[in-house]
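One chain comes next, on its own, written out as structure tokens in the form predicted alone.
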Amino acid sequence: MDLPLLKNAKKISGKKFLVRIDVNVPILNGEVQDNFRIKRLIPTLSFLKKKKGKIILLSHHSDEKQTLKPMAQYLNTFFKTSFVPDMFAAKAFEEEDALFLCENLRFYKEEEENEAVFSEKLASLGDIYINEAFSVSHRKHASVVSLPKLLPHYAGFLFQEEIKNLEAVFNPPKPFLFILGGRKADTKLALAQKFIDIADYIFIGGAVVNNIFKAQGYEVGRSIVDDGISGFENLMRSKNIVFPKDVVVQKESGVVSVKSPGEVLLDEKILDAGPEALNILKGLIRSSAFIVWNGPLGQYEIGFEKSTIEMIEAFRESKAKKVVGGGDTIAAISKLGDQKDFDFISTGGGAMLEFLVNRTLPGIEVLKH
């Protein structure tokens, strides 16, 4: 993909960087909890650290209350960090020698709104734009799409390592697997389409299968299923789309059983994919050479964790090049895993599917111009 690289810059020795990064991070008790999107942020802010310049970070969280302040003390940890709570202030970014990680953009309602007006204001901090946040550039958001038609731009480090990796799945080796799990099955259906003529199989489990289940007939109980989702009947009859041929289930009462789809009852709610389900996924990992996984494949964080941790452990074994995203992806891996059997992790949730479905997001378009 022709992008103008942050690695080709020539001339930018010296300037005001404006860079967009992620650390819609998890926090307890004023603590960073999960430091994996930070940490990827470190070749970029190393690279422009040398520069000389003034590095003016601008990120959002998703709790509309939550300050970035905790984010700024974790960066310092790395580098000189200074926490900017009034970005337009006459005097924020006087500090020498620091990076600037300014307040959540989300207390400012026109972030959201992409509003013109502010996207100005954001362009006149800075003299070039960056964006290092691939995990947000599927919004239409000021500082995503509006801010670098104003500024001389460029794609980061990481996020041109996310496009890389992720374009590779559009022209995979093979055997080709892709693991659909977790929720957001309307988007995860629409995945299925795309790459039911490119991967050898599709395997799909976690909440998105009780959609199908559904279509399907079956009784799924007091299962997660989301409404208004229709035009995946083509799913159920390709013969390369992988359902659980058995599943976890909880009663009201609390009673957990294994059994078929077919056999669920109305007081039952599917949990977790059961064991014939995950040997069949087994197999198909061990003959992979290419493998997608985006989502698990129970609700590991209540306790139904046991496909998961085995899938996880047949990719350990498994040689194939293994590519990753989405947020409870990597929360799954960081509680019953370990990153380093990974190939590649994006930091992408949404982004990364809808990069896979439309091959661009809203981010990428505007950096071409």
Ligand code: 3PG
Given for the second form:
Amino acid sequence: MDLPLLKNAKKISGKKFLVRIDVNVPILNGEVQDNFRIKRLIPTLSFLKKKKGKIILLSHHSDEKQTLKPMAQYLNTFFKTSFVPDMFAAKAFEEEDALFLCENLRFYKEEEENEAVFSEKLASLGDIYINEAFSVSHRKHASVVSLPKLLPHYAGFLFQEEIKNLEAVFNPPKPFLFILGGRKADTKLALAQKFIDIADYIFIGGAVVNNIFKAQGYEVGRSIVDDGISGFENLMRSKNIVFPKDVVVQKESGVVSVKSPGEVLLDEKILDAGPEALNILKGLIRSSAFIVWNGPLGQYEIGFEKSTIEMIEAFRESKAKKVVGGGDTIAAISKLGDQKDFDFISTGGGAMLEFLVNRTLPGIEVLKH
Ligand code: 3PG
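If the structure you just shared is the form predicted alone, then what does the corresponding form predicted together with the ligand look like?
Every chain and every other molecule in the complex is listed next, the one we just looked at coming first.
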């Protein structure tokens, strides 16, 4: 993909760098709970530090009331970082030799509205714009799609790495196994449609497959299903789509059992893939050269983690190249596995899925011009 890359940027020393990052990470009692996204920013920030300019960092948090102060404190363990509560204040960026992390962009409704005057005001803070926030580049927000129109711009190192690794999914080593779990059935079933002719096998688990069971006419009881999803009937007929042959269900009384999807009762909830499904999946993992995984197979947060753990163990033994991503998936790996077992972990959740469906994102397109 032809993008202006930060690593190739010329004559940028001493400039004011306006860097869009994504430090949208969980915070508990004022402390960063997951440093995965923040650590991945270090190469770009180190590179810019050497250019002796001013580094102004912009980010959002999904929680519109969450301050970015704890993220500034965390960044401060790597680089001297100053938190800027009001980026438009006259003396906001005066401190010497510091990175500046500005307050949550979503404190300003104009960010999500992609409002023109706000975009101009943001642009006036810097000389050069760098997108190092692939994970929010599916949003048409001011800091993502307007700033590149107003300033010379580049794609950061992580942004470039995301695109390189996710582009590879469209031209994969074979056999290619795609594993989809978790929630967001609409996006994931759209992905399955997209990859039906590219992947050798697509295994569908998690809450996504409940929608298929329901469409097949099975009772799904109290299981999570999304309303109003249609147009995936061809998936049910396709030979390379694999659904769990058995599922773990829990009754309202708490009793847990393993059943075939056709046996689920009204008072039961599907919470994990069963042992037979897992054996089939493990066989597919063993024989694959390339695996993409998004979304846990069961509701591991409440203890239905067996199939996801066993799948991660099977990954560890497999020599396939493994690409994964998504907030749920990364959280599941942190709890049940080890990041070292994967070749590439995308920082994108929605952005990764949307990139895989459309092969681009709004934030990528604007960098091209
Ligand atoms: C994410 O976590 O997926 C990104 O930071 C985007 O966040 P958003 O869904 O609140 O736009």
